[in-house]
Every structure is written in structure tokens, then in C-alpha cells.
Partner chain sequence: MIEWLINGLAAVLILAGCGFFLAGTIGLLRLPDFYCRVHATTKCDPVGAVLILTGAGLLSGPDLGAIRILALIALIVITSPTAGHALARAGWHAGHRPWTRENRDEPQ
Amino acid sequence: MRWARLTAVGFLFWLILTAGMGWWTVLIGLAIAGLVAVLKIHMLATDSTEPTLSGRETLGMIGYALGMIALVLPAAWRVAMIVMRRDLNVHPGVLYHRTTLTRPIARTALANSITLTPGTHCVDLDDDRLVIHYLNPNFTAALDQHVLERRLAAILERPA
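May I have the structure of the chain above on its own, in the form predicted on its own?
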């Protein structure tokens, strides 16, 4: 079951990256996703305390990844406009943010989500403290409004 979940997530990622639905693209993507899942399970699983996601959490994270598109595309557009202008109107800075997420996997997902969003980069994650570099302060609006944290908490935080 674990292999099937890893393969499905990897295959979905492949389809998003390649944006191709030809039979050859689908076949190669499925083969690569299956191979990576096998390698991950048999070669990289060294810790028995490794966090695993339930089926509900896996589906939630797939929905979360699709929802990230609504944050990534506008940010990518804004970064592209900054780069294309001659004046490069950027106001970089560093933001120190404390998260309310308690599970390490949820905190890691938050840090990765921040890094995946153009214009922001999570430089450090230490317990509940994130250090985020940004090109412009308005790129941190979703973080300031706790949009990502609320979504991740709904999916990954287990009730006490």
C-alpha cells in the first residue's frame, strides 16, 4: 500500500511537471514514479520512527499541493515583472516567524511551501521558528495571514 501511495504521488508530480498526457509520457512517468517509490522504501527507509501519512492525510496533501497553485502562479508573475523591469524595485528582508504547527512533518511542509513560492525562501527551520528571506514584504502576506498554516493544520495536525 505504501508503494502504491508513493507511486501515485510521484506520478501526479510527474504529470504536473511535464504537462503531457501522451501515452509515452504517461508510461515513462509511471515507470519512474514506481522505481523511485521502490528505491525510497528499500534504500532510504532507515528509521522506523519515520513519519507516515494516513490515506486521509495523503489525499489532503494532494489537495493542498493543487491549492498551492493559486499562491505560486501570482507570486511567479510578480517576480517575473520585477525581473523584467529595469529598476528592479525589490525590498528584500528577513522575517522571523513562529509557527503553531506541532508535528515535524507539518512544519517541514510549511517550510517547503514557503520555499516553493517565488519571492520567498525558508532559510532555516528550528523547532517552531522559521527564518524567511523575501524579495518584497508583500510576498509574505499569505504567511502573515496564516493561510498555509491553517491549511496544513487541517490536514496534518492530529487532535490531542
The other form holds:
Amino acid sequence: MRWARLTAVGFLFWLILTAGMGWWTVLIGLAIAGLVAVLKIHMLATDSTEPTLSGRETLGMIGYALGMIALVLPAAWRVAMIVMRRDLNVHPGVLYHRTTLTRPIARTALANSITLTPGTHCVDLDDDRLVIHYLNPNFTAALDQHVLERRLAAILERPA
Amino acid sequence: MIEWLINGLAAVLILAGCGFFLAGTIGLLRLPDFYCRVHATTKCDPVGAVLILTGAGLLSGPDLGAIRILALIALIVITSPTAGHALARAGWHAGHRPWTRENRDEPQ
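Other form of same protein, the form predicted together with the partner chain, not the form predicted on its own:
Okay, now the whole complex, with that chain kicking things off.
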């Protein structure tokens, strides 16, 4: 059942990208979607106790993703300016950060958000500890102020 | 008039996207070590791709092409940080020590 659901989602995505390109493309897409679903089930660990996202949480995450644009665009500009400068003013380092988020999906979203925010990159996620590489210490301000964590906690962390 | 505005906005977005791609490529060449280079490729490139695709979406108008472009944008936004994380994690677990100005090791 799970395999069929994953195959259907993958195949739908394939159809959106390749609609109108002939039957061979449809058959190839179906085969690839099925193969990817098999690989996903057998090779990627999943937590069966993790509840799926509710409608409210899904809408919240869409709003969160749109809100990320306000963080990503200016910071991408700052990184672009750094690499274009003659003196290449970078002071890279590694930061260990403990998150207060408890749900695996919230921690994954936090790690991806940190990676999408230029200047910081999530290198490893081990339980509640994130290893973060930064280009300059001032890029970690949003992390120090727990801005992303507070937003994600409001959307994904359910009260016990 | 509206068509002229849409074409102009699309041109600006596509040019800006190319600029971010260029910055990402320059960063890949200039930054000192593996982890810093991952920054350049996983930040500037998705922003560049999303800007170029948004410009292309404006030019294609509200049809199936625009839905395809939205799907591609979603794919890039999800896969780019994931691929960057996988690369950096592999490097971290393989024992690559990040270069800093303090330790002044030869960049890896």
C-alpha cells in the first residue's frame, strides 16, 4: 500500500514534468517511480511512530517556506558579494548547536532551513545536536536568536 | 504595455539568476576548502535557478508550462539543501577537518 502511494506521488510528479511527450515516456516514468519507491522503503530509515502532518501543519509549513524567501534572498546576495570581493573576507568555523525541537520532522526542517540560509550549512544532525559550518561568525545571528526554531516550534511542536 | 512590463521583469529575474550562478561558480573556485565550497554551490545556485525559472514562468504565461516550472522550483528548493547536507556530512564523517584562519592548515 505504501509502495503504491509513493509510486503514485512520484509518477504524478513525472507526469507534470513530461506531459505530452508520448507513451514511452509515461512507461519509463512509471518504472522509475516504482523503483524509487522500492529504494525509499528499503534504504531510507523511517520512524513509524512519527505522526503525519495535519492540514494546519501543512499550511503552516507552506507559509514558513514562503517566509524563508525573506531570509534567503538578502543573505544569498551577501555571500555573492563576499566571493566577488578581491580580498575574500571569510572567517569560517564550526558551531555546535543544541536544538529544543523534539520532532524528527521539525529537526530535519531546521537543518534544511539552516542550509538554505546562506553563510551557514548544516553538516551533521545527531539527535538534538547540529554541527553547523559558517562562512563568517555574523551569519549565525539568526541561529543564536533561535528565530528559525521558534517559527518551526509554533508550527510543528504539539503540546504534550 | 503589460506584456512589455512582464518581459522586462522576466529579463531582470533571468539576468539576476545568471548573476547568482556566476557568483556560485566563482565561489566554488575561490573559497578555501571543501565546506566553504559547498556553501557556494548550495546557496547561490538554487537562488539563481529559482530566479531563472520564475522569469521563464512569467514568459510562458498561465499554462501547463508554468505548472512544470513550479514543480521544478519545488524540486530544486527541496533537493539542493538535501544534496548539500549529504555532501557535507560525508566529508565530516570521512574526517575532513574544516579550514579556519586560526589553524592555518593547508585547505583540503
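All values derive from a computational prediction rather than experimental measurement. Numbering follows the first chain given and starts at 1. For the two forms, the rigid core is made up of the largest set of C-alpha atoms that agree within 1.5 Å on superposition.
- Once the rigid core is overlaid between the two forms, residue 12 counts among the residues whose Cα shifts by 2 Å or more.
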